[in-house]
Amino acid sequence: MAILLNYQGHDSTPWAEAFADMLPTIPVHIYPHIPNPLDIQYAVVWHHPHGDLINYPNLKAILNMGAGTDHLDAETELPDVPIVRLLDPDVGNDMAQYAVYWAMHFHRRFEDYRRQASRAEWLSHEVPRTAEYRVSVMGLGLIGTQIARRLALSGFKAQGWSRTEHRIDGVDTFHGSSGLQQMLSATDVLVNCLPLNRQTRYLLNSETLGQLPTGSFVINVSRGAVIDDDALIALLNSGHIAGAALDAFVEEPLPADSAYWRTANVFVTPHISGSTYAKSAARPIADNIIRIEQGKQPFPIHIPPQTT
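Isolated structure of the chain on its own, the form predicted on its own:
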């Protein structure tokens, strides 16, 4: 038995060290240095090369090293084994902090004060009560639910939308197409937490974004292709949307010629809203490997969209 480890584009060594501590009896092989593919029973991967995972006939599970599964969903062929998403409380906490920070930034008009300070201008602005400021989360999965709860705890009027009905204490929830329209029309800040799949690609387009009230804001902590960039930029330039904090893009790093760099009141961050820390994130992955070895179900199982 052995683990295939590949944190593509990052240093896999801290993960290998963490698994050596947590699972000392299971060898860890960092891709592409795999002595014997027959030994591999667990693939712990992030953006692993397409088509490679079918080369391990004794694989028991694929354990994703992040919350986003779009790279795995794009595979044309995968082994018939469970795909397990990463549920790391530290990642969810970071993403919730990111959303709360930007919601506060937009609500309290801190960018206006920053600009005024550069002109030595002393001028205060009235803002709505926090409890009246409507911050809506699209996508109520594990991360979206955590963000919505944190927004509610921060005093905002927290709202959330999902395709099917969800109930979250302290959060007004909506579902379905009619629910989406109802929520968008009553939103001051929209937080995108949707996964990227065939149903969500460019779901936030000129029609849906146009349903937001004039002067609203957008935060994206999910995937870039959920948003139609041309539509968002047009709405920003027209003033219909007053600003955006964007952490994910169709192409990363964001090209230097992207209009987002030059659009007023757009704040670009390099996909850092939720950082993955090996010391904390390795623990739930190791626990799931132990669960599988004990004949138990890992959690949370991911079901690719094409199989639903």
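Alternative state: the form predicted in complex with another copy of the chain, after the form predicted on its own:
No partners, no molecules, just the chain.
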């Protein structure tokens, strides 16, 4: 028995060390150095090369090293084993705080204060009461729910939308397409937290983004392709949308010629809203491997989206 480990594009070493501590009896092989594919029973992967996972006939489970599964969902052929998502509470916390940070940045006019400070100007601005400032989360999965709750705890008027009905303490929730329009038209800051799939691709386009009030803001912490970039850039240039904090893009790294780098009031961060730390994130993965070895169900199982 062995673990295949591949934190594609990142350093796998701290993970290998963490698993050596937590699962001392199971060898860890870092891709592509796999002495014998027949040994591999667990694939702990992130953005693993497409088509490779069918090469391990004794695989028992795929353990995704993050919450987003769009890379796995895009596989044309996968072995018939459970896919387990990573829910690192540290990641959810950091993503929630990223949303709070940018909601505050926009609400409290920190950008204006920076500009003023550059010319030694002391001038305060009245802003809406925090309790009346509407910050709306699209997508109420485990992370979206954590973000919406944190926004409410931070004092904002928190709102949330999902395809089907969800109820969250302290958050005004909406659902379905009529609920989406209703929420967007009453939003000061929109936080995109939707997973990427056929239903959500370009869901934020010129029509839906145009339903936001003039002067509103957009934060994206999930996947780039949920947003139609041309539509968002046009609405930013026209001033309809007053600013955006973007952490996820269709192509990453964001190409140097992307208009986002050069659009005023757009803040680009390099996919850092929820950093995964081997030290905390290896624990739930190791626990899931132990669960499977004991004949129990791992958690949370990923149900691939309908591809029809």
